[in-house]
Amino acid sequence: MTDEFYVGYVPRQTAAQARFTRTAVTVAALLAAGLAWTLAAWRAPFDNSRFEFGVYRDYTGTLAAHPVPSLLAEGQRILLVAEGKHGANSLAARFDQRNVGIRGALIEHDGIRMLEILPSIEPLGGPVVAPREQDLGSVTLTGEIADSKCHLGVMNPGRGKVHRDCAVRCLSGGVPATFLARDETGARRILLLTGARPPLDHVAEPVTITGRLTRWDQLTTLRAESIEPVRE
């Protein structure tokens, strides 16, 4: 036993102590690798989204303030928000139903596009693009309320309880709300909530919303008539 005792200032370990150290280090490394793999597999995958931070491009089209600030351009409706945690409601109201030139950084999620626009908007001439509106009827869906700007790409993931405080600040600043739900087929849907601002204490919590669906070009909105928390 005395021969196997290792003292830290001695240059070499004994053979038995060296074997024990190698075994312990190998086992610890394997356990760490296994834990890392388990955590990576357990973590929810990131959303298919992006934000071209600081990359501003020029866009032209018809600006629409209703139902949410958006630009009708290239056959689609592109959502608009201001810099930071702010919506673009005041900017959109000044140029509603007018052709404009704007500069914005692209935010995109599964084909839904949004621009974080700079304050300068240039009015342009020419015929405006008429919005396309289609009533899809009443629905009752269960899901989660989030803010559209972060969820579409500024944060990833921009949803769930870990993102709740940020979402509340964005919604308070006028960023449009989204409702992340699954329909009767189980397909995941991203709906824009319109009408009155949703109760902030329901953000990132499971809720059931009854309301009316409307399709605006390629976007779908849900005008909430009632919002009820899901009792667990």
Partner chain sequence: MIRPLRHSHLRAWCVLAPFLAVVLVLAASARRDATPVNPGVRWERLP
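Any chance you could show the form predicted together with the partner chain after that form predicted alone?
Lone chain follows.
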């Protein structure tokens, strides 16, 4: 037996012990570094979305409170939500079908735009622009329900299992719902889910929705008639 013996309060370890300790610490550090890089690189999925956090710009157009709060500005329908996990329903109801000036931070994903608006809405004059709506017929689709604010870019990823509780909180706070589905080629499309409030117990998991698709300016809405969770 060697006389190597480690005592923590003695200032220095013996040379052989110090060598072993250094090797053990180096191996642990290299392992940790490898794990940090690998796990950071693996942990997907992320969407190609953006949120101009804290950057507020002025927008003018015709506000519509239904089916979800939005602003029709320069031919584009821009969705409106309030700060935090809150919808802009009560704010928008006071200015339904009126021209307004709004300050908001832009959220954008797949060409769908949304503003996180400040509470001060300025009524403006001028002719009110009517929406262009077109019925696209009845569909049955399987996909995932999320809250539009996070899904469109405030969080990334703003959907999926980890984000589930946040989506529940946002939907409960009146943020409009999105429905993400893939067609037979695998292409994803974000639909705006309207109608009754979605079942909070089944967000972020596959559900089958039967309803009517409508073109609403450049957006597509799905008015749900039935929502069924897909069995495990």
